[in-house]
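The form predicted alone is given below as one chain in structure tokens.
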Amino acid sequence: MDGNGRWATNRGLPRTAGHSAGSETFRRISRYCRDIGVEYFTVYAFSTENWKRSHEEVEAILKLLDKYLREAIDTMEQERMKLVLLGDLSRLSPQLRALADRALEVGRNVQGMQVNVCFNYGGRDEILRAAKRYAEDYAAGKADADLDEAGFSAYLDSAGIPDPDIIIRSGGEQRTSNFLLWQSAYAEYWFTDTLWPDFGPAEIDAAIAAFGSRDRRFGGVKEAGKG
């Protein structure tokens, strides 16, 4: 969800205003994805590197997280959307971790789209934490030495969640920025110059249309006369 800060700066507003606007876009796009049949919607809200930003900006983002966790707990069943936090949550306050746990508990009884919010998340950090968890289990005799991709995936934050079909990046940047490095091995990418607060259903539709035109071979070769 890139471009919140630039959106605000372009309007002479503090960067925190951009995050507030971006959070409303997140709400709007989540609902739109739900309405068109998306089953899993994952957003990159705060990276392991974002702690380097100003105290004011970080605090504003943490307050938005608190707000949306509380809203999700109250409205998930009605909205038919369950909210799950992915990432290293150990750095969050006990209050935020408790809200995340409560949201996860409430979401277990909700039928509908799953919204994954990556917070204090980094792809390399996730893989490293997963490797450490596997090593601990192996040392304790709880894991086999013959580890395959499926077995390793079970140690990731995204365990049990399908790998993404398409990754959409707003804001004009064209890089992965440490997002879902393991899971995105065969994902399609779609980039747009639109800053996140200005992002709307039209961009989702365009991304899905582009996805539908891609030839996904997953390393194989299309047979002659097919497709």
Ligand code: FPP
Second form
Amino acid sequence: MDGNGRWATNRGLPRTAGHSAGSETFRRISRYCRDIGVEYFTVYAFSTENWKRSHEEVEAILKLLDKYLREAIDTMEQERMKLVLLGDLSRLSPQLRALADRALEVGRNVQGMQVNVCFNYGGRDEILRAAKRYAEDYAAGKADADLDEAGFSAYLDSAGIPDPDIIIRSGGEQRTSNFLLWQSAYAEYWFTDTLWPDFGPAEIDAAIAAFGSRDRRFGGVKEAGKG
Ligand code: FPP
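The structure above corresponds to the form predicted alone; please give the structure of the form predicted in complex with farnesyl diphosphate next.
The next block holds the full complex; its first chain is the one shown before.
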């Protein structure tokens, strides 16, 4: 969800106003994705590096997270969407962690699109935490030495969630910035200069159209007559 800061600065507003606007876009785009049949929608809301930002900016984003978790707990059944946080939640306040747990609990009974919010998330950090958990299980005799990709995936924050088909980056940068490093191995990327608060359904449609025209070989070769 890149570009909130620039969107606000362009309007002479504080960066935090960009995050508020960006969180409205998040709400709008989540609903749009649900309505067109997306099953999993994942956003990168706060990276393990974002703590370096000003106290005011970090607090504003944490407040938005608090607000969205409360709202999700109250409305996810009726909205047919469940909210799950991915990332190292140990650095969040006990209050936020309790809300995240509650959202997870309520979401278990909800049929609908799963919205994953990556918060205090970094792809390398996720892989490292997974490796440590595996090592602990191995040392305790609870895991095999013969670890394969599926077995390792089960230690990631994204355990049980399919790998993404499309990764969209708004805001003009063309890099992955530590997002879903393991899971993105065969994802199709789509980049747009549109700043996240200005992002709309048209961008989702364009990304899906581009995805439809890509030739996904997963390392293999195209079969004659297919695709
Ligand atoms: C990146 O844009 C955006 C963020 C680091 C924060 C994203 C957070 C929200 C949209 C609100 C919280 C949402 C939820 C679901 C909790 P940037 O600030 O790096 O933009 P810039 O590159 O223009 O400075």
